[in-house]
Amino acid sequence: MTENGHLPVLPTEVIEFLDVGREGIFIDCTLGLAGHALAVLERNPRVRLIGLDRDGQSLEIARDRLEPYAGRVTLYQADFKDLAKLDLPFAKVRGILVDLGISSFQLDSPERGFSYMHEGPLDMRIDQRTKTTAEKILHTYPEQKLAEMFAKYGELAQTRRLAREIVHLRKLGRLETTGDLRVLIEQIYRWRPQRGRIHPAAKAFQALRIEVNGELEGLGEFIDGTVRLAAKGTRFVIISFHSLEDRIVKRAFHALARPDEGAPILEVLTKKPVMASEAEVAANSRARSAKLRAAERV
C-alpha cells in the first residue's frame, strides 16, 4: 500500500459540498480506505455516517480506521448502485459522496491485477465475490467484442488489431498475466514513453476494469433514482476520473435539473467540474484527472 493509498481526492472540496456542518446522515457510497468519511467525522461530532464498498479488503482496512468512531458508523459491503435496496432513512440523509474509479490501495496490490506496473494475474475485481475476472473476458469474448470494449472503454485506437492480437495469443497459451498483456500491447502501438503522453495499456487496463466491474452500467440511473429518494437539502457530490464517467454525470444531474416536463428536482452547483490544485496533484498524483460535481435536492 502507497502512501497515496490514504490520501482521499479533493478532501476540503468535499467538505465543502457536502456541508457536513449540518446534524444528520452522511452516506458514502464508495468508502475505500475511509479518507473521505474520517474528514467528515472529525469535522462534525453530531454526524452518523453510512459506509459502503464493493471491496472487501478495503472495507476491513476501513473499518480499522474508523474504529474510534465505530459508535458513529455503519459499513455495508455494497454495490453503491444498490443503494436504495439498503432500506435507509433517506429523510435523515443530508449528503451522499460517491467517489468514482480505483483505488491507490488495489492499484498497488499486484495480486489485484488492476495495473499494468506491476506483475499479476489478470484478474480485476473490485468485488472478489464476483465471477467474471479481465482473464475471463481476455478468453471468452469473440474478437469484435473484444474491439468494441477497448474503443469504447479504453477510447484506443487500432482496438480491431489488438483484439486480433489477444485471440491469437490467447490460442498460443502466452495471456496469462498483465505483464503479457501489457508486453502485446506495448508493441503495437510501438510505445516509447514520451512526457504528457498516457501509455495505452492504462486506456486498455481501463477499458478491462470497466467492463469486469460494470462500472459505467446503471450509473445514471443511480443518480436518478436516489435523487428522488432523497429529501429537500440533501447534497450530492461525485468524483469521476475519466471522461466517459463524468459524461454520464453531468447528463444526470443536468436532466434533474432541466427537465423536460415538471419542476426541477436538483440545483447543480458546479457549472464546471471542480479539479485538484498543482500542490493537491504533487502530493497525490491520483488527483489529477479527479472532476467532482455537486448538486443538491430542491
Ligand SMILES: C[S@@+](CC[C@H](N)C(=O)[O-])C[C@H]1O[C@@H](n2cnc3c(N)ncnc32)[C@H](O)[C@@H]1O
The other form holds:
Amino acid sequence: MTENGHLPVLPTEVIEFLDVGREGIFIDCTLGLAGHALAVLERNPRVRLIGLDRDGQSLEIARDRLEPYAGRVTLYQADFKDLAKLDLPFAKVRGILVDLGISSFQLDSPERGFSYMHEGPLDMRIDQRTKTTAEKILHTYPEQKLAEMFAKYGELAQTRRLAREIVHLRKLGRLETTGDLRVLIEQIYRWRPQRGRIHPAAKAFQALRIEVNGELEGLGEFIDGTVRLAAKGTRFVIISFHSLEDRIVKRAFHALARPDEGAPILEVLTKKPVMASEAEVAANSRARSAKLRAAERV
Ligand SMILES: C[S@@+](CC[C@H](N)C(=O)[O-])C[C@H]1O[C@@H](n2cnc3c(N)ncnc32)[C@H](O)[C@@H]1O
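Hand over the structure of the form predicted together with the named molecule; the form predicted alone is what we had up.
Let us now look at the entire complex, which starts with that chain.
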C-alpha cells in the first residue's frame, strides 16, 4: 500500500500500452493520487505529464507527491470531458490515460460519503464545487426514477421496493446519513455476510455515485472527440470498473476502428479487455473488476 492507501491498478500494463519510452507529453485524465503518473514520470526523464482531476482534494495530494517532478508536470482541476477546452498541444501528446471511477482515498474518506462502510453525509460528489449530492437525489427524485437508477447503475433486484422505502423514510426525516441508507438496504435485502457475495449497499452506493457525478454521460463522445484531436501514434488506455462503462469504451473504440464510412482512425490493441492477475487482486482488491482497453490513433 502507498502511504495514502492507494495502489494504481494494472501498473505494468498501463506503462506498456502507453508506450512510455517515447519522448513527449502524456495526459493522465484521472490523476487521483498520482500512482500511475509517478510510474510514467519515473520511467522516462524525457516525458512531460499533464494531469487532470475533478477532485480538488486529491489534486492537492497528487501535487505534493509529484513535487520531485514539478518541472515536468502541469495539473488542472478539471473534468476530463472538457479536455478539448484546455487547448493542449495535441501534436506532442503520445499517450492518454483514463482510470475511471474513484480512488481508495476517496472511498475511505468518511466525510465524502462514498462508502457504506463509514458513517458520513450522503454527499458522493467527486467535485465538491458541484451542487448535486446523493442526499439531494434521494430526497427529490420521484420513486420511479430512483428505482430505475438503482436497477441500471447498481444492477440490483427489488429496486421498486427500495425506492418506495426511500420515499417513506425521507418523509419521516430518517434518511440523512450513509448509515441510514445502509441499514435500510440491509433490511430490504435481508443481508447476511456470505463469502463471495457483494454487499447490496455497495451496488446501491455505486449507482448513486454514478448518478451524482454523471459518470457515464458523455463518455463515448469524449473518447470520439479526443481520438479525433490526437496525433497519429497517440496511445489511449482506458480502465473501467463497471460493465456499462466498459461497454461504452468498447463501442467507442470499435466505431473509430471500423467506421461505417471512411478510413479507420484507431487501431484497437486489446481484442479482449485486459484484467488483473490473481496476485494483483490479492494485493489490491480494487483491481478485481478493472478492465483495461487500449488503442492507437492511426
Ligand atoms: C480510480 S482514481 C485514479 C487513480 C490514479 N490513476 C492513481 O493511480 O492514483 C479516479 C480519479 O479520477 C477522478 N475523476 C473521476 N471522474 C473524473 C472526471 N470526469 N474528470 C476528471 N477526474 C475524474 C476521481 O476524482 C479520482 O481521483
